[in-house]
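In structure tokens, the next block holds one chain alone, the form predicted alone.
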Amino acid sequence: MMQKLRRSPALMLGLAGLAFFVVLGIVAPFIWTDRAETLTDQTHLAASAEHWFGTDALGRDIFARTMVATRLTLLMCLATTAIAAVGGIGFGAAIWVGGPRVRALGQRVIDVLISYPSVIFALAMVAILGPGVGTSIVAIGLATCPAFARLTTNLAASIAGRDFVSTARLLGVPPSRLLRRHILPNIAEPLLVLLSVAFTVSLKALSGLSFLGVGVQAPDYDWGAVLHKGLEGIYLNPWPALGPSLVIILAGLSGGLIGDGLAAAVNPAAGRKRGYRAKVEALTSVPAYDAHDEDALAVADRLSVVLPDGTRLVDEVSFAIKPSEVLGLVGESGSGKSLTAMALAKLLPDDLTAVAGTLKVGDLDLNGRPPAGRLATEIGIVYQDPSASFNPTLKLGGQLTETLRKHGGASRAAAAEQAVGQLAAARVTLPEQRLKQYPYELSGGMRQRAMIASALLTSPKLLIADEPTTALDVTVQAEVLGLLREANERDGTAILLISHDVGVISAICDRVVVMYAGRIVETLPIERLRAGEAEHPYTHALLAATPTLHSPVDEPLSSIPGRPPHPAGRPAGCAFASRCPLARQQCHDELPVLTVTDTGATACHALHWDKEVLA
């Protein structure tokens, strides 16, 4: 969809430049032709009222060529321009849609190419080819394109983590598709800056093939051409050479003002894997739940998130979430809290796997390929920065209506209907409205709100928000749990609720999960997290460092000393050890067993320390 443009002074100069450039290229033909091709006898003469540039060594104008000049090279840059952003964005795009493997091929391709200066192999086809205005055309283009590659590929790796676009692949949207509704829009800025620098790169480059003499040939002419013949006599006279040196400066400005303008035009908000899989090692903890629970919605059992050289970033977690519940997965930033929620909803990057004994959501086996229609309806996702949770390219009426209308079959009345009750539900003003407007236009709290009523429109069994309030202030967090706690208690949707915050998790979860280095380390009813009844020395440490209405405004926060182990330096024994203040050396050398309780489960040497004595 295109977006309307809005008034850029830089666009506006740089659109006269070019209008001016373009009428110029169609008149002067028929103004100057005779003047610049007439032989006359007034050679090298200097600039004058008559001749603003002078005359050449063959006596011709050499103002009159330099207009007569612009048409062929105006058509020149333009069709190098389309060459290098065609071939360029195409090839970029074909490698980041082929594919993990073959974008590594493509872009060690692009980087080979892209070291060697266009003009010295537009040099190098011309030699093959033969000098002329095709061959130059051919070869300025060709020698452009890794450039506008190289950029397609890192933007849209770059896009293609972004909430909306993980949506989008849930939906399961195809790559083609993602790449012209999603990527592709998203890119659109730089790469009209590149098009723009590209337009005055072929300039001159074109302009210096042909002042070299291997461009355009005789008797066709461009301003490379003007340029050499006024540099034959530059010592006597210079304007034959600074006129059209001036020239070549006015339009390559007017392009780059154009990509510029044109930048922030377009932009909406301007001025306001699965090549290999990871050997599963012997069970080391016990699962948390019952994996022979036939009420359990989602099941996670084992799930391990891996890396390509084996490290585990999620190790061997086990949870089940039941019908109506409300879990909590709580730990510091880094204890792979969102990367569990992911492989849940099968949105992992392409470089990490996930291995499970079993990973499922009702019926559907998550460790196979389950349909996308499926996925797309039965799990919902609420993400955690509202202001990336849609695309901002795109109206909401379209993306909240999207998984309706492709996978529900709904038309796009009905979706649109559909959409307008749910955000009404969602307490967001304005529904009808909110649908033809930008997410740019809606302040944060309401598109967290429209994330919700997006996420909920499919009547999902399970709901993953991932840290859905974290951006937001107080008050708004507050009326957005409570959104959530009304689609649970009102639909009985089950909801994964991530966070950081224990204070977020204590205010509407059933049962905590608390991970802590990709490990589960405890799980415990929400009556005994708000009741300080923790058993994990960790889980502790979360509480005294969260606030509380009792606590002393004369009392500094309590804080957890030290940093989590990276993966792949993990200690043999307990993750926590070298920040708990209860460690031992066994707690150092051995990894403790997550061992099951009447009211939860809690890994740590401690509780047996315990036992021992009271015994």
Ligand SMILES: Nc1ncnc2c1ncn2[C@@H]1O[C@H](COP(=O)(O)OP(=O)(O)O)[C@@H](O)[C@H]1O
Given for the second form:
Amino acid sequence: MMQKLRRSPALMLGLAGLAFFVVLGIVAPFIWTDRAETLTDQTHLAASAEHWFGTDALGRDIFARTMVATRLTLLMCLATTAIAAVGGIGFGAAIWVGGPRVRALGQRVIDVLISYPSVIFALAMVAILGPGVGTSIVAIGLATCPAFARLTTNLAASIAGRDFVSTARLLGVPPSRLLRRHILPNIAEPLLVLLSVAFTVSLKALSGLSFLGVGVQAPDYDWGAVLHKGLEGIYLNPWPALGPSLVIILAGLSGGLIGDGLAAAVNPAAGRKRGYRAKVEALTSVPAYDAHDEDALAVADRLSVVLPDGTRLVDEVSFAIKPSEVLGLVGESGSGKSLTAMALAKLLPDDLTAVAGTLKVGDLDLNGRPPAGRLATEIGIVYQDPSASFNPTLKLGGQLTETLRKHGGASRAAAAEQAVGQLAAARVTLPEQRLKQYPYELSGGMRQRAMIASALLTSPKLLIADEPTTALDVTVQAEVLGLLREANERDGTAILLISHDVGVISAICDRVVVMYAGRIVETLPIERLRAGEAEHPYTHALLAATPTLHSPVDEPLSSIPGRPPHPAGRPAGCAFASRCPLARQQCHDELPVLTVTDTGATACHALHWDKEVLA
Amino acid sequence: MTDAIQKAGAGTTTVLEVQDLDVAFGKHHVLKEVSLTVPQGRTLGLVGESGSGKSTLAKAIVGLVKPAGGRILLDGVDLTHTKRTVAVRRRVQMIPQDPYSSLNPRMTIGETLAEALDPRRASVKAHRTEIEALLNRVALDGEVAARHPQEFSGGQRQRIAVARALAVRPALIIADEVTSALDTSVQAEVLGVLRELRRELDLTMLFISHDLAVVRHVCDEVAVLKDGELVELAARDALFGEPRHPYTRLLLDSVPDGGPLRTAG
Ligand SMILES: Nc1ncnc2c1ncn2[C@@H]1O[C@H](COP(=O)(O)OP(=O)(O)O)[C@@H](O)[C@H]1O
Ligand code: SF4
Ligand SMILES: [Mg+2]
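Starting from the form predicted alone above, please write out the structure of the form predicted in complex with the named molecule.
After this comes the whole thing, all chains and molecules, with the earlier chain placed first.
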């Protein structure tokens, strides 16, 4: 587990601080005990070169006392944290294993316990047991237990929902092993974070008790006790109080930094990517296929999407969308379909850069800085997950009409009227009432229709639909695809339809672009795809791997051995070469470029070999 | 309606029998008088849209959901109201849908399989040869036993999940949407492995999927669920060739099957 933790500066600083205090705790009593405990008549001295923090009422050196107190303080914190962790995790785990009824009761108990401040609880214990080192440790330790118990049950519950836990149950894995092997290892990291937080909290609580005079009792002393004594003469002489406070703060800070550092290290999303600008390589010299189509509505010429480290997630794709055309973009997950589309809508995440010879939709030059209003109205977008594209906390009405009001200059009433019209056209039932509803009140299919209505509301020139039916049932999918085709035929809206499913693409597109590993490998008219007459070996393989309602079922589907290369490891030659049955040495050495064929374009060397090879 | 099944499975023993199964969550009736049988060595496909009750049926069969009525028999033994022993539970194994949550990321593949072979001690050493044989069964190399799930693709993980289910030698395997999270080419790979295993090991399987084209490639018989009711149950060729229920026809017509859109929007 630890090898996965990334070392952040905070974590390193915190660990260094902790190491310092541990060493101090070990050596200090050997060096300073004499000075710390010998009574002298030099009482209540101010800080000086000889007594850094001054002396106390009995003439003892306060700096020395603070140093010597480190050992007891740290040991008490350690014991307290151990009690809290062992007790809390044990209790949490026990009620989790105990079954639903025990769990409900246990959680209620934890809730009650957690709502009492731990210091109050500790004071009550002191009143019963009498003050002392042991009482403080037990009191603060027990008071911190509920926090661990709650985190343990909550995390266990989230892990228990995972399939591997239910499968283990079916296999007959006993509860103790389930906990030990399946639950605890998967929640260890957040518990570790809590452990370091608990250490800091117990330092403060223990110091607090001693400071109040109900913790460690003379002749023992911890930092809190030294502080308690130092406070007696604070108006005359602040150092006896300031010195130990400073040490407590520094130790607390170290613990806090460790906690923050661990939390950041455990969270894989945090602190990644330093973000230096992409070194953008020069474009290849030939403007590619389709790019000089004068009538095209949208053009992407040698479009790349680049990571800050220079990795091309999308590698020089070129295509054009004709007015009123439904263009399909097909490929398996990770092939770069979404990034290509997002580049065309100027919606790439901040850490990605689009580079292109030409990138335009209509007369909007996306290589420059197009006005936001025109972007929002001329390009409509429909995503896979309609719940992610609507704000769940706002009613649909405001969200549907926002672009119209903001960028289209429409009044509220006019915008609402148009919205109702579009909803009705998208066959959303009860369109007027929907405006007053929240997104969650609609079924998935209805929400996706509303999304389409919303995207069409501004009469965009281009509608980008990224896997718009992937989350839907097959009958609803057919209806939504029908809606898209209808919008295209009614208003002449051009559509870029993205899908991993050849069947979906075949259903409504005019032409299709096939992507593989961030590159376009083929574009072909839909009739050829429907007939299974692709030129590129990857397109062939994809079609052969797709089950249908009419293909023979007596032989297995042919699968494509291996996986696509990662963008960072994309070979210089053909990206499909390692999986291609036709591959020759040339394929590994040379990048095949899109070559215009009778009906489309294909990037494959085999095209130029003996024609029989492909037959 | 069951005559198709009886014809298809003539002469074989019945592994799973579900009789008039009712399941309700509060007032919400999720399964209504569902009856079906799966004979030894056959695969029954269960299709239907989301919310039709497919997964609830699977959960009732493995004992995670209590039926309100009806009976579930495994190898002729009524399991409906008995508390299931570990031995009984191990007779039915499930292959979960999500390859990214079906394997414990903190355990090696070998440990996962050892646990399936022996859930109490789970010693990898003691089961080394069996683990290797299991991995070979799903076309993986024996040396992958030492690695963790994170190092594998979705398809490979799903094959490991299949191997885990096989380890138990269950009477019945329930595959719940096992390929729906996978890419087309990876799906073909997993379907290929299942097909091979069915032939070699005479597996009995309930194959749940919303994808009719996939079901057609895997199953001997197909049951169609709609809103908790079984609307059609027939041998594969009959169901895809001459669907009798209008809902089955609607489902089939909705499948984007490589041609232009058929149903109106
Ligand atoms: N924000 C991002 N940062 C880094 N890599 C990304 C980001 N978004 C996508 N990728 C990577 O870029 C590649 C293409 O992704 P994507 O366009 O989403 O593919 P598709 O839509 O075809 O599934 C993948 O390898 C993916 O992991
Ligand atoms: S270029 Fe070579 S390796 Fe690539 S698809 Fe064509 S034949 Fe296969
Ligand atoms: Mg995508």
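Residue numbers count along the first chain shown, from 1. Rigid core: the largest C-alpha set superposing within 1.5 Å between the two forms. Because the structure is predicted, anything quoted here is derived from the model rather than measured.
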Does the distance between the two CA positions of M67 reach 2 Å or more between these two forms, the core being superposed?
yes
Can a Cα shift of no less than 2 Å be assigned to P537 between these two forms, given superposition on the rigid core?
no
